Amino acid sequence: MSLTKAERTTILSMWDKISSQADAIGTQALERLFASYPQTKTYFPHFDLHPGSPHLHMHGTKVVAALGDAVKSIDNIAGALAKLSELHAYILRVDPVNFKLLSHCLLVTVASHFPADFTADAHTAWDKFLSIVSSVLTEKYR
């Protein structure tokens, strides 16, 4: 799958509106994550997983900023988040399925903050890239 350039555009620009955002649609995409998904929950023992808690912040930021990376390399998003598949795959050994559920509570999280710019054509887009991240994150899995 690969987005097309239109897709791309799309992504692109709308990245300017969340990085500005970042601490929280990251935050709140967490607390959508663990609210919605609570066996989720599990990979994060030792964090305060109470709305708003400094934990959440700090993951969640760290969340938006890989998502930036993948952004900033759009052309090998594969290159550019190899180190955090390893690091998911290998060391946390997370549940490849997480990944479509963050997606997910992402997606829902930015059309929250940008009602206006989510049109039907940016959902599909960023749908898209995200299922592209999701793959990325989880080719160390096989």
Contents of the next structure:
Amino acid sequence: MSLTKAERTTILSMWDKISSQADAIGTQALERLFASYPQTKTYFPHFDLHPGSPHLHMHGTKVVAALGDAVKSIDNIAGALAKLSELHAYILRVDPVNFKLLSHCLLVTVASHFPADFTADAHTAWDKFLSIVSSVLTEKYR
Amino acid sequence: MVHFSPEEKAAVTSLWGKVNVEEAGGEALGRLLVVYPWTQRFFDNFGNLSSASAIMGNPKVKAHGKKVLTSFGEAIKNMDNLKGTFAKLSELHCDKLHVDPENFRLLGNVLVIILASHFGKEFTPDVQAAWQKLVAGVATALAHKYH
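The structure above corresponds to the form predicted alone; please give the structure of the form predicted together with the partner chain next.
Below is the whole assembly, all chains and molecules, this chain first.
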């Protein structure tokens, strides 16, 4: 599964809007993840996960920045995220099922912030993109 | 059996009251078919599904989407007994329609995304969490009679 030219264009054009609210979007996606899927909190025993916590803000920003790296190298996401892929495989070892959960929460957040832009085609492009990012991040697991 | 707190029930029903079932149903089913094109396998007789705009404008998709979401409305009236509410539909989806239950989970998540885009800020993390519980409960109920 790879992105079509049209899908790449969609993602690139939406990214400016998304990155202008990167912090809010990253933070909110994580809030949604922890609210809907409390089991995901088990990966963050060292964080204060209450809404408004600086940990959430910091980590949300980090996550969206990494997505930005992938967008900027959309033709070579594996290359852009190689280090993160190793981090997840050898250190973090987040169970692969959780990438789908976070991807879903990112889509929900983007849809709620940019409903007019989040057409069915844009939805497809983003779903695919996040799916590719998730594959890259779990690629070295075994 | 899924248990919904009074707050969760309130979160679901208050939002549901503002949903245009016909529109949202068509949108949810349409998006399912666009974003996950393999789901089109169940709808060979629906006519033109060749592009996102064809799908979203397709009258059969809209009609069927309305049917599906209306049934969802029944779930909301019976949140304490989803399995009972969907027993017959579960048999139908297994024995006659042969639908992999994974599709119920996909549609549930698409519905959540549509609600997010319609309600924006109002669709808070807590409201979403209640809806995720509901769509998961509906998916499980629909799969319950599979054999």
